[in-house]
Amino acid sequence: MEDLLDGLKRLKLRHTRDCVDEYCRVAATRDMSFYDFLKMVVAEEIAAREETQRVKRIRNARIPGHKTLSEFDFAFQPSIPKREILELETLRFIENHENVVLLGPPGLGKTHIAMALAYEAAVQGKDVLFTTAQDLIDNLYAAMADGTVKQKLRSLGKLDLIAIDELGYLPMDDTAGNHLFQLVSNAYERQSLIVTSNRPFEEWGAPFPNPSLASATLDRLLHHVSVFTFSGESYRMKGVNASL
């Protein structure tokens, strides 16, 4: 048995090594042929590796919570088309390297939808990052400090989907604006972005350091895009208003 366990370890068949005793009991109980036994072991090892990769993708995506579109209250938010939002869950927009922009005041469900789409993409095998705009900018500043900003941008460019939450809440200086432009430019027709913002497009010049940089960023972001504009009452005030 020790030779078998050592061989499985050297082959990096961790799940099979951990479950070898159980597999032997199952084979004896079912009187399995060698072919069926081997088929079962291989299938279990593949399933275990796929689950490990799924968990790793979700962890690496850094989604701050588990949200789904099935939990979203479309009845409370009639300003957006339910069928078009649910279509995004097919992830065809990622396959086509298209973007999604969610606009509107705070508390209307933009982040919920962005998180749900990011989670679904990670589950379905996509490499994803969910981040606030401020955290993204802070991380790129940190990369500047140790001279790795180019490597960081290249790493971000390898992802299938980047979800950027809360763009426009805080103003950007020249460096931050240029970093965001580079990210959007690198993503253009290569990967997909989800962007949420509390500002309509005509106000996007405010957080950017200059209008030309805002225009160039928008030009690339909006070429292949689905835009959804939210309006109405805040979810966070739903219970409060109901009690008044």
Ligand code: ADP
Contents of the next structure:
Amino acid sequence: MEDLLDGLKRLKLRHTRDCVDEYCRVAATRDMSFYDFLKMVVAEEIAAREETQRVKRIRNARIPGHKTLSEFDFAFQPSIPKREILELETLRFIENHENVVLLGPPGLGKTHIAMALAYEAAVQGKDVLFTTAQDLIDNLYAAMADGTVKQKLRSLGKLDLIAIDELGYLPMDDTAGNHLFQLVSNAYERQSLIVTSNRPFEEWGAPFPNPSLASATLDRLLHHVSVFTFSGESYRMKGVNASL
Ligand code: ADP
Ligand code: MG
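Return one more block: the form predicted together with adenosine-5'-diphosphate (ADP), after the form predicted alone shown previously.
Starting with the chain above, the whole complex follows.
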């Protein structure tokens, strides 16, 4: 028995190792061919590994909360087309390396939709990161301080989807603007970006340190893109006006 457990450990067949006693019981009680028994053990190991990877992918995505599209009240937010948002959930935009931009004032559900899509992508096996624009820029600054900015950009470049929440709230200096440009440029036609912003497009140049960097970044971000512009009342205020 110890030899078997050691062997399974060396082969990193953790689930099989954990289930040895149970498999012995199954083998003794069920009328199974050796072939079917082995097939079952292998299938269970694969399923357990896939589940571990799924949990890891969701954790690595660092989505700040669990939101789903089914919780989204489209009737309260008629400014965006329900069918097109549900279409995004098929993740074809990720297969096609297209971007999604969600624009509009606070409280209208932009972050909700971005989180829901990021979660769905992670569940469906995509490598995802959800971040605020500020955290992204801060992390790239920190990476610059310890000389790892290239590695950081390279590892961001391996993801399938990066959701950048709240772009355009804070002005960027040359370094931050360049980092963002590099990220968007690496992603161009290779990855998908979801970007949320409270600024209309006309104002997107403002946070960038200079107009040419702004247009170079925005050209790439907005080339293959679906844009959704939210309007109306904040969901946070739902019911408040009625009760006033
Ligand atoms: P934004 O990012 O546009 O500022 P959020 O996505 O943070 O807005 O939405 C604010 C809160 O209201 C969140 O808790 C979100 O889940 C909720 N919310 C917004 N719009 C809707 C909606 N149409 N249906 C359900 N919940 C909503
Ligand atoms: Mg938001």
